[in-house]
Amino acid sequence: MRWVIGLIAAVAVLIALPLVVESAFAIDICIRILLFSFIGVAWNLMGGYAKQLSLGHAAYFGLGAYTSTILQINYDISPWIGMVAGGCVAMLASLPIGWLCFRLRGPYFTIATIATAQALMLIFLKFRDFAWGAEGTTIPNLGNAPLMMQFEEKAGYYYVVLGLLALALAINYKIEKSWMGYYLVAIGEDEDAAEAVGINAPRIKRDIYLISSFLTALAGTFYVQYIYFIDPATAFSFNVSIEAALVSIVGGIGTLWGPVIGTVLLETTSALLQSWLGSGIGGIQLTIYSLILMAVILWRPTGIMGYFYELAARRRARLVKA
């Protein structure tokens, strides 16, 4: 019952936040925290529960971004529709990509996913007539046009990405508590043993890859609408894939709230370091950020949520002894 009350209180705080906070900079940080939490939750389905370390999710981020932008600029179709269309394109793309990459395991699988994302970036660099090439393009600013996913105030974008995160967490929770969640954990622990007891590992990995790629594509659409610009380097940025994995690893892979906690820690730290240190000493904020990241991973390899689970287990053990 306590966790339900805590969850309701947290939701109330999140909803009221833009109404209380007046700083546009603070709201921007919150939007980025929610966005990378969303991407981390989407990645966690594949990389956390099934332990398939994909570093190529930027491919689906970019496909979602380009699909919605092309539909908006060339055909005047709302990004709300383009977002769903981009998700479907990403799902279709994940089928051949997954078919090829899932034949590999371990670091070979990781390298293959990186290669697919980089290959897509190079392809879109060459599509000057169709996708604006390396120069990219700006998205027309329509002012306050909610039906076209454009808002005068940052609060509008805040609520959109908050809704996306709530959707991803709901899907994640549903999968975690279903038979698919147990199958994913079994595959992550030992794929050969899972197949030996009758689990169709290729099918389970394919299905979860579809869901993960769809959600990641939604994030791509939102991001380009938020910054009003798209080019291959932005849409297929390797940093997106790295950040999605990092926030999950730091927060705790294979857990519902791990990516959210990891994002709050890393994104807040990054924003504060940039705000405090600026560009006065070249690279100092990145150095401190890296040291914090290494300290967290070395101190708690199972992530922050793993530490909380250990504390809860010790408390239960003490209660049983008492």
Partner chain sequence: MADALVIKKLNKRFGGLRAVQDVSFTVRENETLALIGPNGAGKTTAFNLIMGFHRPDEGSVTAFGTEIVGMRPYQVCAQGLARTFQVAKPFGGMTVLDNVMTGAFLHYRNPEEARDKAREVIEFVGLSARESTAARDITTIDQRRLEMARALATQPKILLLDEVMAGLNPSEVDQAVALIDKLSGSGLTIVIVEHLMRAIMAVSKHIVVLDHGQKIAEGNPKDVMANPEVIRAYLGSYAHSPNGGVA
The other form holds:
Amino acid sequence: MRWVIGLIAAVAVLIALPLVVESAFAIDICIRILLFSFIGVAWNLMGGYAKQLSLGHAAYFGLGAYTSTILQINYDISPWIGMVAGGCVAMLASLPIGWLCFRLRGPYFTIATIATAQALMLIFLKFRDFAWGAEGTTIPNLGNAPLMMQFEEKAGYYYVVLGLLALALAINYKIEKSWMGYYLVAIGEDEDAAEAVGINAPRIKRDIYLISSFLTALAGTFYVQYIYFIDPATAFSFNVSIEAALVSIVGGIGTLWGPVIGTVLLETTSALLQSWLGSGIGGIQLTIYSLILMAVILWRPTGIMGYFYELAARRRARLVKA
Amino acid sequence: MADALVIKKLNKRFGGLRAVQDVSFTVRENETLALIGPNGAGKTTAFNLIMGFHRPDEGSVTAFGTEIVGMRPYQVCAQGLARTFQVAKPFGGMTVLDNVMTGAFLHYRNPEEARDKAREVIEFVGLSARESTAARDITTIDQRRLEMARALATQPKILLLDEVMAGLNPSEVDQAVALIDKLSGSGLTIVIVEHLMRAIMAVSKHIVVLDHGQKIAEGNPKDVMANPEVIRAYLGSYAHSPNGGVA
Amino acid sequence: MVGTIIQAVINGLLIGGIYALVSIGVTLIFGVVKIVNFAQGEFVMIGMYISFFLSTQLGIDPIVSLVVTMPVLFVVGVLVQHFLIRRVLGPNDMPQIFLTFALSLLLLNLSLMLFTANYRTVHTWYSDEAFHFAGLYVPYAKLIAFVVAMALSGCLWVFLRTTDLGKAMRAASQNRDVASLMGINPDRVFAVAFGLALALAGAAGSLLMPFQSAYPFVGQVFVLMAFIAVVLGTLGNVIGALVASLLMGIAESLGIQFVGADSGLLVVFVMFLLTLVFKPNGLGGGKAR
Ligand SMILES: Nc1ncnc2c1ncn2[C@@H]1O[C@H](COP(=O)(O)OP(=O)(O)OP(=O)(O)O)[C@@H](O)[C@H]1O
Ligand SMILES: [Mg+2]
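Next up, can you give the form predicted in complex with its partner chain of this protein, since the form predicted alone came first?
Up next: the whole complex, starting with the chain shown before.
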């Protein structure tokens, strides 16, 4: 019961936030936090629960971004529809990519995912006929056009990405509580043992990859609508792949709230750095991120959520003894 | 009684090594068959071949009349076969209960039902006190119990047990023997790999002996133990391995 | 036409020598320590910056500066192995992958902060010189780099075949327990393997400097190439990595020549993906079931 009240209160605060906060900079940070939490949750479904450590999710981010933008600019189709279409394109793409990459295990799976995302970026760099090549394109600004996913106020974008995150968390929650969640963790722990108890590991991995890439593609559409610009380097940015994994690991791999907590920590750190030092010094953000990542891996491999669980378990143990 | 598991002319090579050579045997329904042999005889490999973890080079395996060679392990499991691993493979980060639930999901997709079924099996193998401990934090002996519980949760008709009694003290062996008797009493067909002769004699009336991948003897315990080839195989293994192979 | 092809093959072969140094390092670490070093390319980058500063500050020729970069990076490798890698060795993939990955990010972004994204170039007397024969063109700088790279690979091969430590490494890459049976402290074997691999990366950096600009992202090009070569050449196999690297260089060069200046990498990726499709088991990463 306390749990439900807490959740309702949190949702109320999140909905009221843009009405209270005036600063565009602050809203922008909130949007970034929600967006990367969303991407993190999408990654975590596959990377965290099933431990299929992909560093190629930018592939789906980019496919989502390009699908909706091409549909919008060339065919005047609303990005709302384009977003779903992008998700479907990403799902289709994940089938052959998954078929290839899942043949490898461990670090070589990771490398193969990097390679496929990079290959997609190179393809979009090369083919200017349907996708504007390396220069990319700006997305026409229509003023306030909610039906075309464009808003004059940043608050509009805020609510869109808040909705996306809520959707992803709901999906994640459902999966975690069902047989699928148990199967994912089992596959992540030991694929042979998982198959021995009747788990069709290839199919489960394929299915979760479909879901994960679909969600990641939605983020891509949202992002290019938000910045009004697309080019291969942005849409297929390796940084997207990195951050998706990073926020999950720092926050707590394979937990519902891990990616959200990880993103809050990393993005506020980076926003603080930016306001102290200005954005003049290139590389400082990722320098700090990588130090945090190393610290987490060396001292808290279960992430922040894992640490909370340990504390809770210890407290329970003490209560039992007392 | 009907045949549960029929193995015919099974062969597996690893590079130049013939790990399993022309092995055939039949397990009757509700029988407990013991598969024995010195270290490296090919017992675990035979299990891997039956369960689909390795693909045999030649040979056939039928379970209740269905050919299962060429199936993947999860398909074999769906045919009603389950196994334990000689080196336990628990899902370390999950609790004991969750581990066993993954097995129960095969027949009960609803988590509540799966949980109930899992609890029954955990109770049966005597792990209830450890139910909410992470599997990586329980003793190796408890991990073997967990292996059994997880396999049983899939409600198999044929159970393959790979050295589940290794490292147990005498009273624990008695418990394990009682457990296997109880399983057999409930109608299960069991193939057990074990080095401990006392336990084998207690649970099984039919023994198959492997050595260097080949079946060298088969029959009731007394005849098999008196078979000169078997004695030679075991003596040879004493002579070769510094710590004396067989328990 | 034939001339163009031969020229492209020569170009590819020469750069493939550098790829070989990087991928032999990756494969050595994978074979012995059983981890994939995502930061290998960043050590090439560090090697390049060391050579760059030695050259601009002290006037030392980049190729001569090998004698500095290799020992420095060897020590760095031993330290990295001792203080970082050693702590995450175990059955779990996640910390291993992301520790070296974090190290790669850290080095890359630190150098972005320290050195900015500017391109740094060293101009030597042989930078613009080349052999000309039969209409073909072989730049001195790349030729020297290739020859030295092959010589270093040869030295490593001899080291692995003849010395006790080298034999222990080969044993370790086949079976962990054998190494400890040989009475050699595995920690030492690991540290030396890591050191050697990084020394090779440093050497690659120095050899690149006369014809390639240094910038923080430079290592990424090489490491990607190296990973692919290592996967193609079967993991943990030095000769395989060498041959695969040379082939990758040639494929890339042919791609640049015949598909377009920006398509070298694309061709290589396509090759990689095709290999995944048709030869998944030759790729050591796919564990036998
Ligand atoms: N995946 C594999 N690749 C190569 N060789 C293998 C493989 N699995 C088993 N072997 C070899 O096959 C032979 C039979 O091994 P197996 O594990 O089946 O023996 P076992 O009878 O179970 O012995 P133990 O009593 O020691 O468990 C051994 O020589 C072993 O080294
Ligand atoms: Mg065995």
